[in-house]
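Just the one chain here, laid out as structure tokens, in the form predicted alone.
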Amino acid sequence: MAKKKRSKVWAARFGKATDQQAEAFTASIDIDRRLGRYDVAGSIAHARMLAKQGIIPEEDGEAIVRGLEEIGEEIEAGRFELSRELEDIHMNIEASLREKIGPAADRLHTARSRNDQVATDLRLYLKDAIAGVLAVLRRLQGALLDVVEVNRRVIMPGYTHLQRAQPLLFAHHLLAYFEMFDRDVGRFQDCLRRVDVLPLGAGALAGVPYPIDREFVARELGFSRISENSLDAVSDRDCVVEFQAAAALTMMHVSRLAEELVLWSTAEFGFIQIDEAFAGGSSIMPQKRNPDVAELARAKTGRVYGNLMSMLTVLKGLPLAYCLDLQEDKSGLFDSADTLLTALEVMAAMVPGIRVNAERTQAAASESYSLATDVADYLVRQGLPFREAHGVVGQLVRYADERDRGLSELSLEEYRRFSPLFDEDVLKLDVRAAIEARDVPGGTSSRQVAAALKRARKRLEGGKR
């Protein structure tokens, strides 16, 4: 048998039906349905509240409660049947919710307007999202973590400018891809403080004129404390703001990664080789190994940027309290949570798949003067002001490279034609003696190194920042 036409609860003021494209334009359960477990936890929090005290009469809170978790289940098996007629998931549930337990579903809307119940889905739903982004994230500082460990002796050159500036560990640079994914992870638990708040109970602006008891659902739904503000309760989007801005922050350290690494897999670097499965080819030339899941997970940042910048100019005119201006915060938000678990998932899996050619990047490390700045720290050791070393090593390294020679092959004459401070030691000056010399907090020592993998790994078991 056919259900019979749904029409929607305001339809009573109206003498005309919605016009079919204002009513396609104005829907948004295409978007809104994935918040349809959220909507159910909610409701049922609000009719157990309702019976409780006294509001509603217990029968039908109790009919009310069996009918919502019937609905939860269709909803979770993929069952549940939508109206766009009914413009969004929390009309339809509760349609749905009448069609089964009759009129009693009726006082289910008591105490509550669409606008605190859409702004509390919102946040349960921002509470799931961002507990999935922190596993991940840990996940992948792990990862990071474990190809530390293989690594921690590889030697590489370090770069500003992208050019070749100081040797450095391997280790030490992939470190501080953990340092930035640790303060992203710092940034969603702060988030999750501002989120942690229960707008129902705000009504449509103004508060309800029903003797409700707003902390017994926070403690239902799990939310640490009620909102303070009746108007700010419902127009409020900060929170979905300081998601994206996260998200924003996060992609763009996700992309400096797979940047990296695109530019360390190509042939003239060659400091790593990328996985394969991680790899795809080319339909014309056979040879072909393209780092493609770095490169999208590069480009998808772009979308995590536009969301935000969405977001915030949908907010920047609003006037207080809700305008339907408001419906455009969640297709964005839900892009940008996909996108961002998406990418951090694929990079986790990635990175531990990565081989570093140690022999290739120590050799680079070598090359290019990049010990320059060790021989002038040589000269400051034997008591000369360092800008005066510094000008005496850019001549010597000026009167190699004419010559096409490394410092490395210059001998003690060589060196004393510019300072007769140079002694036979200067000779001994090595990659990996510049790196053990930087044995400072913060440094790339393999001393400093091994200290910082051991508190990575104890903050990141500790769950601490």
The other form holds:
Number of protein chains: 4
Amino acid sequence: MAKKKRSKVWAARFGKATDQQAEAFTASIDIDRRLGRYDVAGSIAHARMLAKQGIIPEEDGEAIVRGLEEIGEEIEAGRFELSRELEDIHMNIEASLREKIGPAADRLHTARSRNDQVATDLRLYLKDAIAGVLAVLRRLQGALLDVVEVNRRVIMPGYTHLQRAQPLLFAHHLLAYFEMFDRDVGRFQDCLRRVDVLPLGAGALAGVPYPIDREFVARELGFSRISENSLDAVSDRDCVVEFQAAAALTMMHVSRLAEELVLWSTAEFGFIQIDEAFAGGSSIMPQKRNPDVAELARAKTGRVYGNLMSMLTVLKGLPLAYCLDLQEDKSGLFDSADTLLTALEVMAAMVPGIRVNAERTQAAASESYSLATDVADYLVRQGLPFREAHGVVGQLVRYADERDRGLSELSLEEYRRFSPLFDEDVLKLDVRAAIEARDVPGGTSSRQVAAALKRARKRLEGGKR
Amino acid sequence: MAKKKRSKVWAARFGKATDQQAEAFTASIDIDRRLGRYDVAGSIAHARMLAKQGIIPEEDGEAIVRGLEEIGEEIEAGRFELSRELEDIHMNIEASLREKIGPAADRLHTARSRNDQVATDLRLYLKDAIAGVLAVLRRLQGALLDVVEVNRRVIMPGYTHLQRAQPLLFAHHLLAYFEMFDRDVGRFQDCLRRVDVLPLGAGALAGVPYPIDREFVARELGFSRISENSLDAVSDRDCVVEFQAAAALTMMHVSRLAEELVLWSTAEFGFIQIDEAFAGGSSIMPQKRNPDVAELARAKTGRVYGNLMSMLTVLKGLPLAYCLDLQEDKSGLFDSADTLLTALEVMAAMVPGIRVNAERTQAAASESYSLATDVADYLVRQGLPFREAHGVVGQLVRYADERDRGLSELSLEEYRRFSPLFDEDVLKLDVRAAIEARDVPGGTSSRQVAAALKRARKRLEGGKR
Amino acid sequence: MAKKKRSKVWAARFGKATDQQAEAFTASIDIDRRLGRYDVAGSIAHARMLAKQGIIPEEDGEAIVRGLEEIGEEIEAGRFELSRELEDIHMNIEASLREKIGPAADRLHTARSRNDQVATDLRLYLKDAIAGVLAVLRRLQGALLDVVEVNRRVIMPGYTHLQRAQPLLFAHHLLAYFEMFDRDVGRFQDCLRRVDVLPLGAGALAGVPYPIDREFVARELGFSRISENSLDAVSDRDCVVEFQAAAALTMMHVSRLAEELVLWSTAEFGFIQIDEAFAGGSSIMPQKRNPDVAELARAKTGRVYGNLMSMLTVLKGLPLAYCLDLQEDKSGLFDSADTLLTALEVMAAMVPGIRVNAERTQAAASESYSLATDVADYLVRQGLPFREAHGVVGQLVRYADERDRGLSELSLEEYRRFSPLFDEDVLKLDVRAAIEARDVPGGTSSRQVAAALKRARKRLEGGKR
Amino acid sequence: MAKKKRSKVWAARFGKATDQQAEAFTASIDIDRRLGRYDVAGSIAHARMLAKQGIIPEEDGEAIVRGLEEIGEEIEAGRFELSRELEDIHMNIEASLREKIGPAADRLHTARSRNDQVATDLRLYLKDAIAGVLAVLRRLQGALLDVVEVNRRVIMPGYTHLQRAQPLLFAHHLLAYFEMFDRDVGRFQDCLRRVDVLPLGAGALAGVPYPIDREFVARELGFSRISENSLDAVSDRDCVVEFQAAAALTMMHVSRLAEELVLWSTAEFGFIQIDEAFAGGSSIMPQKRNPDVAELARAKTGRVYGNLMSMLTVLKGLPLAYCLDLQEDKSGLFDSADTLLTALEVMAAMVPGIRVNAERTQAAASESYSLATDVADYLVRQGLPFREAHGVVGQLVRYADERDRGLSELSLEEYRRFSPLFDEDVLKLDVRAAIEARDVPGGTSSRQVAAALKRARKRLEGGKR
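Okay, that was the form predicted alone. Show me the form predicted together with another copy of the chain next.
And the full complex, kicking off with our chain again.
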């Protein structure tokens, strides 16, 4: 069992150094280094408050703030050096502060604990991460609207069960994804509201015995509220789970869009071509042009689901207040946030370059009895109850299918074998008419789609949902 | 391969009956029977609208509504008989309607599809389920506040890492759970806002070619908005995932509370006694008195986590619009809603019966160097920087620990060996003083806890968060 | 708080009845009723052993066995009535036994506890469930081989990234699934080995103070070994997790096969037609013929994944020995076993009815530059290093693609523009030749596929992997 | 959209460079760099085979092997420089080889594809990872046996529901963990058997058109078998899931042990003291001595569960053969393997340093009516049926409990109030006798525990389970 000199803040209490394996196991510096900028910001606000309240001498407060600002600059510039022996980012910063300003640094940790400190850092990080996600979600929504705009007259088959169902405007199909991402925006905004609460001042778990001004710190750091209960403040990681859950839902949407891009760019569908800049080749098959980005975006759903499950597992059955288990909150969070951001960004970059093969999609929309529902609806307008009309057209389709013919290839006479209500005009049903007939709010008619596009643009601009 | 006569609505299209195994596999009637009341309500609103818009004859509309109301009564009374051959609840209801009112029933399915119909039923169910969850969450919060009230003077050790850390008011500890459940309330309310959107009118996927009035239907059914995009309306199950995620978070909170109840009622802690009415015995050990309810509530977290993961898995990579995969949305949802409701209810019933052993909790709070932080803070008030004070007290604790003595058992002289700043008054530090010293918003002082309790009551009464 | 008379075995110890809500919450009878037959079998073996060892009087032993056999018959015949007040299946059986044979029944629970009893029942169930899964896995493998046999000359495009890659025998593609299910067989067999251990005799947690003969009971019940440690025996649920994990992997394979069936039966691929007996229609679109069974099999992967996650969550951080949390082991296990069995069965029933459109698959295999790798390999045989050859053919494909021509539509002169190594015979490359050239073990040549089929049949017959 | 010069192997086929964001998104070099040594080994075996079979010139084969050996040394020495533009480790190695040996390097990729190459690398890695896990599992088991040995006479309370149940030997309790880890060993060994299959030779998906010798390559690389089906070989990731599932189960066991260590080292239990070298302090509370390592080991269960769920999600519904989704197999696998290894190692290092407070555990075992079952068994030996005896003792316990007395504090007369069968000797029941009475295989008597320890040692030494 290799031991080493104890450089811990609690060294005085123990007779023995930490086992090196244990130290490596419990060190969080490789992960929490990303909290550096937030830790500095939080400490500056804390120090200002301590001085303002007379808890530490004013000149010490000023020295601390000055030193921390320097450290903040070093961090931003990538010049801040980390020591693994100092275990975590907080101790690294405190140690550097002591080097810079001397013993005054020892007053910084007055009236706080690492427990409320790290909870504060985490929330500052989350606020930034959510802002980033919201921005790129909006960008992806905008990219979708641009593709909608360009292809607003393109007709494609609508699918249920991946079987052709009814003809659609391609624009209408893409607008469905606009809606999904819009709900994602809403969920992240709701999450942000619950993140926006300052835990600092909770101390280790019970509050602190100093006359601190928590509202001042909240204002300094841009938090809307302060936490209500100190135990909850240090042991709550709900916002991490909520972020993870919102990310999982968003990635699920990404995976659905990605799946469709993969399908549509197969030789068999041939509906779209993904720009070469987003395609991959093969080390052995010279002809390949693979939808790499879409596939990987789809796959990365897995890690975001997994991170959600990890965090839920960590928290299950954990007693109050802080337990070291909570240290496992960050790596999955960072991974999910990074994955989500890059997946959304690369989708937002890829989507505008999609070229739609409109001839092919329109041809596909006209095949496979896609107008069967419209024929049934025709009979309803002739007075037949829908359920009966559905039955008649079912037989009609079976008749045509057995002869390997389309509905438009049948004669009026053949139609009439199934119902006398059929008239000349049934032969005039076509894909375009079927689309325009669905002129209800939310429907695929070109009028409704144009209105939906307009509303969508407005929502994007207004930033509201 | 056993076959049987095809009783499906689409029978006319196929030459062959469905395989019995396939039919059993795809039938959803055992699950979706719970949607009966919602299906009836949705169909009534739809029929009224069809008649109002002149899409079906007024008298047919009236007959349909009358028939459905009868069916609704049968369902509520548990008299509605289900046939498995009719595959799902929707077809059962439609078939029963036809028996009651004849061919007019065949007009009900005009201008809608099972896809938008089932999406509507699901949202009506979810609105009810969320209302139920919110009510019982509030009840559990109220029960916690009652226990807080009764035990407001009880002192206990606060823990971090399950090691005694600083003394607390027991009331303060319980109030942390009030906060957790309050965030859960917020999440379910946010979820409800996104559930509260009517999908009916989306048809199979593209909208319908009839002059329907979606806003009318929304008003009839109590929805605040109508869906924006028909494809999204039929293939969106976000609200199921969001409910599952909110349920998972809530159950996580339940599991943490349950864990503490289990720990506190061990012989070793001996902090509380759970009422016998909520305890279990053993088939072999006559003395046992097990915290059965708490254990099982903790364990049931697992199934709610699992249901969340199930639904996320189902939706991953699913192309638009409706796929049969979506049929798997209900069983996990019902299971999570039921589990959550019963777990919250049984906790709300058990919590008021908890008896706290205040002598034991207070004694525990006084042991194990729980006042060490206060001694360090004492030195800070004497002018020592906190980091230094922390080091001094670390040595002091080690000194006492090696002699197996408490801090209060040391003499002033012994204190002074570690720092000359110690004075008589350090010997007066006690548990009560330590608690009252933490008099910052969110802290454990009796003043703060009383204020927090008052605010909590107000939030409960006002129904706002 | 509604209370009722306490009918529990431990009633004597408590002063109070169980709360009804708590009773409903902790009752397991709705779930564990399925263990009835195993509980009877376990109790019979236990009673025989008690009598043989002289722990209970011989005549009591005989009475108990007789009574239990009667109960066993009632259970098999569906005539055994359950009382919810008796909480679980074990107490129901014990109560019924007492009714049948009187006080002798009170001796049955000597030298055992519900903890080792339920662990035994669970393992008896698992042995049956695994046997069932193995049988239907073998049936599905057999069904796949039949389809392989019938279609052994059918050519199809092989895919990577869902882009056409190289031509294949359809039989070769299906044999990949044979291999997957074969590994599943292996995993369930391994799981069975670890299930096959008798826990009875562990008592509540510490063993029992009676001269029992555990090996005798193991032989009676068909277990190969007895458990090594009593605490482990009652708190181990590894085999449930292992079953769940094996089920998750198997369902993952089912989902991959299902996905391909869904894709292949789209209008766009048009590779196969699923028998109507396994297809579904639409309530609104009369033409639909949906791959319902495949979709639902794919979706049910979700619940099996979820059940795995549930059980892992339940067990995380659980102290020894038995905790009531373990009661949550069964519902997910039964659900996964049922889901897996029915999904495999319905796949095994559906697969033989698949009709392959061989013209279409062969035509697809000939398009999209599927032979590009073979052209590169041609150049390698002419002496060019592979990496260089790959580059040459990449340019060649790009040239053809820009002109919208296939490789077979280029002239030898055009080929030579890219490399002088091309000769007449490059024009003779075709799909069949490409397939036959891959004549390495595991490759797609007809010789290899025939050999693989033969080996597969042998493995199925021999029952070995 | 920033573009850059295309340095891909497939550059010739495309007219355009890859988008930089897309490139960053799809690059795997940060993850798959760890496969370097395996890639080199696989390529050396492949090159040797190509030369032996006359597929490439012998001198090229030799040059390739020489170059690769050099690269292998660079990798081991940490001197191998990676270029991110070369996308993955395979292309980095191939590029470096070309620099070293010139155009002969271009022949290495003959008769293979990245698909079978990466599948081979992954399996080589997994074999190493499993060997590592098995070794450290054995070490941890050994450490447990050492603690068992040292504390073999220590008595502690056995728990069910975390309530004291029956007295135990501490050694018996720890041996339960030996059994758990032993099953883990078995599962990893079974997994290894399925990993031990060579995929190389499968080519991109269909096999290769060269006379390769797969068995030779298998022997060179130490694989027992070659894969049966080329499509399966490149798209199978079962072994990753199986490893993840075995890791999840093992971590679950770690979490249970960790939970008990955390509980036992609370002030309330006070059963053990964890060595200071494995404990953590607090930044604010000078007295703290936290079970950091145990807590974090418990928490890390979450990430391993999550990684399992991630991989299952990735694979769900994935069509054959290789899709880029499979690239997501490695990061979670590496993370789980690393987490598992370090968690097991640190536990193996910590366990031997645990000091048991035997006085305290024995005292606890004597309290709380732990002998109640033995009193019931006493009555059974006096002829009472167990169920009746259980009832009598239940009343007895209730009587004592209401008077706040232990069973040993009751007089014989008091005993007799509940049953005339009680005699003098009932007063002689004690904890030691209760333990020794459980002298059945798997029971807690010192004879059984000694035998179990002996068998365990033998299993460890024999390396068999």
